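This document starts with one chain, in the form predicted alone, laid out as structure tokens.
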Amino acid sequence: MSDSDNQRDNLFAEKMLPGDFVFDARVARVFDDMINRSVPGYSTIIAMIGVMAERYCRDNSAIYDLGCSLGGATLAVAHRVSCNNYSLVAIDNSPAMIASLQNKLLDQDFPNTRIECRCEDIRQSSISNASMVILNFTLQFIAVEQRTELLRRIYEGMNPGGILVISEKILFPDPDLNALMVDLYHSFKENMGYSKLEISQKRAALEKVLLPETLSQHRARLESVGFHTLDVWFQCFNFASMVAFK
């Protein structure tokens, strides 16, 4: 998919029946602009995972990026990163999304980097010899009773001092200081182009497919599986990205 192939999202702009939120070629071709405009300070967060991996990276090891979509983390590792014969593993589920990135991949040219492209679930993912893995927005989009048996197996994957990225979209324990800042992302939302029939009705389709937590659910489950470093290095409203160190 080239830059010229990057469609508007207007996905939700048409009153429509309900249903759950699916990665299917629809939004596949409009997703660059989904997540940009839908996130506050993703491409900061993408930014700056291209920086952490340029500092973790170690020579002969793998930075996996899980549930990679198009590939936004995976190309900032990419133009960032100069160990020697390390590899870049991106994993999605979404056979539009994987598609997508590899057409991406055509027109780039990373001579110190192999980038393997895989479609797969997550969940059955093989992670080794890994100095960082990214969990860019993917968690949430994982049944709740499954999150600590993948962290356990990414954390098992890595080696040490290697570090893991979590993105997430985050609740708050207070239920007026959730309400807030739930109110202040719908605001950021309409303040990038979006109607609220748009919000609402997306909001709607992920309701039972985006399941967040608080920072405290995920730091204590990190904890569990082993991670003894971690703490938030971004936030805004109720996004927020966590690093944690194997």
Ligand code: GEK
Given for the second form:
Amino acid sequence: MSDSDNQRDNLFAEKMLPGDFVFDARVARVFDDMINRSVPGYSTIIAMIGVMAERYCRDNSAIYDLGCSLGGATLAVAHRVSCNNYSLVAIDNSPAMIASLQNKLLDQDFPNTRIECRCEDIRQSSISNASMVILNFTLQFIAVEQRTELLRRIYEGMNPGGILVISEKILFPDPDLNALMVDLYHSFKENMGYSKLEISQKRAALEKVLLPETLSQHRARLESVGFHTLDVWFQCFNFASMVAFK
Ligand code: GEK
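Switching conditions: you have the form predicted alone, so give me the form predicted in complex with this ligand.
First the chain shown before, then all remaining chains and molecules of the complex.
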């Protein structure tokens, strides 16, 4: 698939039977449009991941983009980092996403950067010598009871001084505030051109697949595996990105 194949997301525009969301070829084809119109601040988060990578990448180390999809974060890093002998490892378990990313990379040349694309489950990935790990809206798709183990392995695979960037859709403990944030988010989606039918069908499809938690739950988990300094660096409504240091 070439960049010109990236299409507008109208996957939920027609009335359809209920079913769980999957990252298949139909989603990969529209993904760039989908994520830009569905995550408030996505382009800012991607650009700032590049800025953080420039600061924290070390010579002879690795940067991991876990759940890379079409490589938004991978490409932002590759464009900004000029370390010597570093590698960028982009991992996703959707064959359609990885195939599409590999295709995208054919048109680009990053002389300093070795980019390795892996189609595998991040719960089984080996992570080592990492100066940076990116989980940009990926942990929310991992079963809640498997998240601590994944973060523990990430922590173990990171070098001291390395950073983890973790972006998630979040819940608010106060039910009224949570309802307001969800409502504001739906207004954002309408502003981005999605109809009420598209918004409600997508919401239903994600219900059992995307499992958000509160910021306190994320903080507690990150601290429990050893991250000592962490905070939110970006938030818009019920979408937040955190940075944690080893
Ligand atoms: C971006 N980070 O554009 N193993 C590997 N990949 C997985 C797994 C798993 N167990 N579970 C889900 N994924 C990207 C956006 S999208 C976020 C990330 C969204 C992958 C899944 O195939 C999909 O490509 C990605 O995680 C989540 O910066 O769609 O809201």
